[in-house]
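In the form predicted on its own, a lone chain appears below as structure tokens.
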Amino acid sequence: MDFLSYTFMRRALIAGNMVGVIAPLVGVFLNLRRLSLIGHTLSHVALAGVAIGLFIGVFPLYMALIISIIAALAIEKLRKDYQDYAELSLAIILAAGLGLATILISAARQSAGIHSYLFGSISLVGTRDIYMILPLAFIILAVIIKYYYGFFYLAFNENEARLAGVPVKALNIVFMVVVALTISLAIRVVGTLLIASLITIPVAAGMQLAWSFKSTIWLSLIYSLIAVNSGLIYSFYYDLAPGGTIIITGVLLLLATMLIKYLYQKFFRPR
């Protein structure tokens, strides 16, 4: 337990498990609405908000933070204006996001620096990222108990919410700001390139053994936090980089999972 001696690792093993705690939250809803790839869209969006900072030296998880909410926003506005081709409006999202994003990064002069937001980095988690990360985090979990049963039943069906009463338009454009700011916070920890997974992997893990939609979510938190903190431990004592740790111990959970269950149900599983 030495690792909690270093003020720069307990700082991140923080901001991690909050991180740990709203990606599969978010993830569980946004994977069972099939909406994967916003996740993946809005993490390479933020790369540029992240280039914007850097070019006019501005803190970058503020201005990420900015840029993927608009960028949100933009998503849904597309989806709607492309019902019949939804997947055109992350196309084209994401093309102005990463050409944005090259642009500035070949321009901005402190270029080297974006390697810690690609990839995450727990020696740079600073007090600035806790502050930001720690009463977001909580608003985001408001939200989600507050909104939980309308959330509920956008993931299953949009046209029967909409007959129940539910507000669909104003919940949608709530889910896609909570997503956004989901993956701006996990920048410095996971990175811009590998956030989409933590949202996903987890998700996929916790179905496996899922009996139900809660019982998704609970596994789905157990399995992303446990991938969090043993990646972070371990990329502090190895000096691997914690955002592509935590997602190869993710991957072996799940794959871990898949084998015990297929070899449950072939050898013990009653007939």
The other form holds:
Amino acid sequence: MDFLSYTFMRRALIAGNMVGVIAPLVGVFLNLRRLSLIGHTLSHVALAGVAIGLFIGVFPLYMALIISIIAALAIEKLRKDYQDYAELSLAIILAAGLGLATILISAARQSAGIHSYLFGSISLVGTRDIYMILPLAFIILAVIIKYYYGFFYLAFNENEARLAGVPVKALNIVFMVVVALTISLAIRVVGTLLIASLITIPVAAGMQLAWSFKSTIWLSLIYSLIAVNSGLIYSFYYDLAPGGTIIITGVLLLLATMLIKYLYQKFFRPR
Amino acid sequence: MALLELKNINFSYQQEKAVENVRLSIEEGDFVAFIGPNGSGKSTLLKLILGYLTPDKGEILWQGQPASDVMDWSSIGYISQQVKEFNQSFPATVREIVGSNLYNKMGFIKFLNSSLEEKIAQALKLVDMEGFMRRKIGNLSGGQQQRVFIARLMVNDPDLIILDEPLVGLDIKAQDDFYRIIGEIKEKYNKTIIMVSHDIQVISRHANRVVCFEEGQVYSHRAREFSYDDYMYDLRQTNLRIIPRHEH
Ligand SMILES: Nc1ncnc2c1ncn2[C@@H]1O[C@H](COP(=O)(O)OP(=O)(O)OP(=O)(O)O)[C@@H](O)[C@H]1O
Ligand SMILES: [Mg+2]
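The structure above corresponds to the form predicted on its own; please give the structure of the form predicted together with its partner chain next.
After this comes the whole thing, all chains and molecules, with the earlier chain placed first.
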């Protein structure tokens, strides 16, 4: 446990665990609503935010936060107004975000810093990041707990939620902001390229074994925290980018779960 | 005063008229059957009543007041024509599905408490599904899922129940069970029900009023005097709006 004696590693673990809690929580709802493309899109938009920040000299994560919230609200509007073209509009926003990011990064000429925003970084998690991640992660957690069954209903049947008294329009907007915040907070730990995977992979693993909605959430959370913590520790000892080690751990956990489930069904279930 | 009154409702999708000058009034305790060919505007009229669509012309009154102003939507229980089209691998239990409809009755934090759990148990008992509380919704048969959706609607103690072709895909036994449960709901709670069905023979045995649809227009009848011949007769009429058939 000698890694705990390093301040930067303690900070990375705090940030990583906060993100490791909120990412699968948001991910369960996002994936079940079949909106996971929104995660991909917002992470590329967030990268544009990072690039703008680097370019004009503002803390990149603040810029990522602002830009991805704006994009999330725009996506929600497009999703409602042009239902038939929802996917196309996501693809366009994704392309615009990535294009803009590329231009700004190449124009800035000192692109050394960008590496950590693409793949995550444990040594660069600073106190400023912790002060940003902690309160926002708690707010996200509180919002999801408060509106738990509202988000559940939106995921199961968005159309009928209104008849149960769920404030559909408002909750949809809240949800999109929560997704944007989660993505921005995860940049430091896993990097923009792999955020969408952190939102998806633990949930996919959790759903393999789940027997209810609640258990889906708890299992996804457990998978996510195992992946984040072991990923960060590998990253520390082998000096690798944490984004990759976290996601690969997650993928291995998913594959192992699928294999165990398959073997169990093949050999232990009475026919 | 009528529970629900439709006054000269008109509605078109793009150019095509789907509902034309419909007048209809539904009393508390009515069991109204909607019948009519595919595309005659049954589901559209229901969506207008449910507030999913807004009439181009005309007015919908709920206990004499404009529905758009006074309606508490959770007082309507609805099973849509697409109810079975949900993601069958959705990881939720029967308890969670039925419980989610109690959203309005949950406290500041939207979770289920023990008094709500009791309501869920009662609703499932009504449809003989109390043993299925912890089963995944996707692992149930079509008929069992249908009963869960009836429980989901009943858990809210609705004033009006709207069922859009709830019998599609159910076998004879499940259809019998369905009518037995609906009969019980009517008898015990005297709920007002609107139900779309294509089986004129069966539905007119259960409903007390039959409303025939033809190209967006409606003809209303007392069920007891209503027969298949009347239905065919209606389909040949085009100018009449409402025929008080029993007066002929
Ligand atoms: N979303 C829509 N956009 C455009 N036109 C529609 C839409 N929904 C229905 N229509 C049209 O409105 C008319 C009435 O449709 P509706 O679904 O109300 O019929 P229905 O009586 O419920 O038929 P069915 O028995 O097949 O369910 C049809 O001509 C249909 O093509
Ligand atoms: Mg229909």
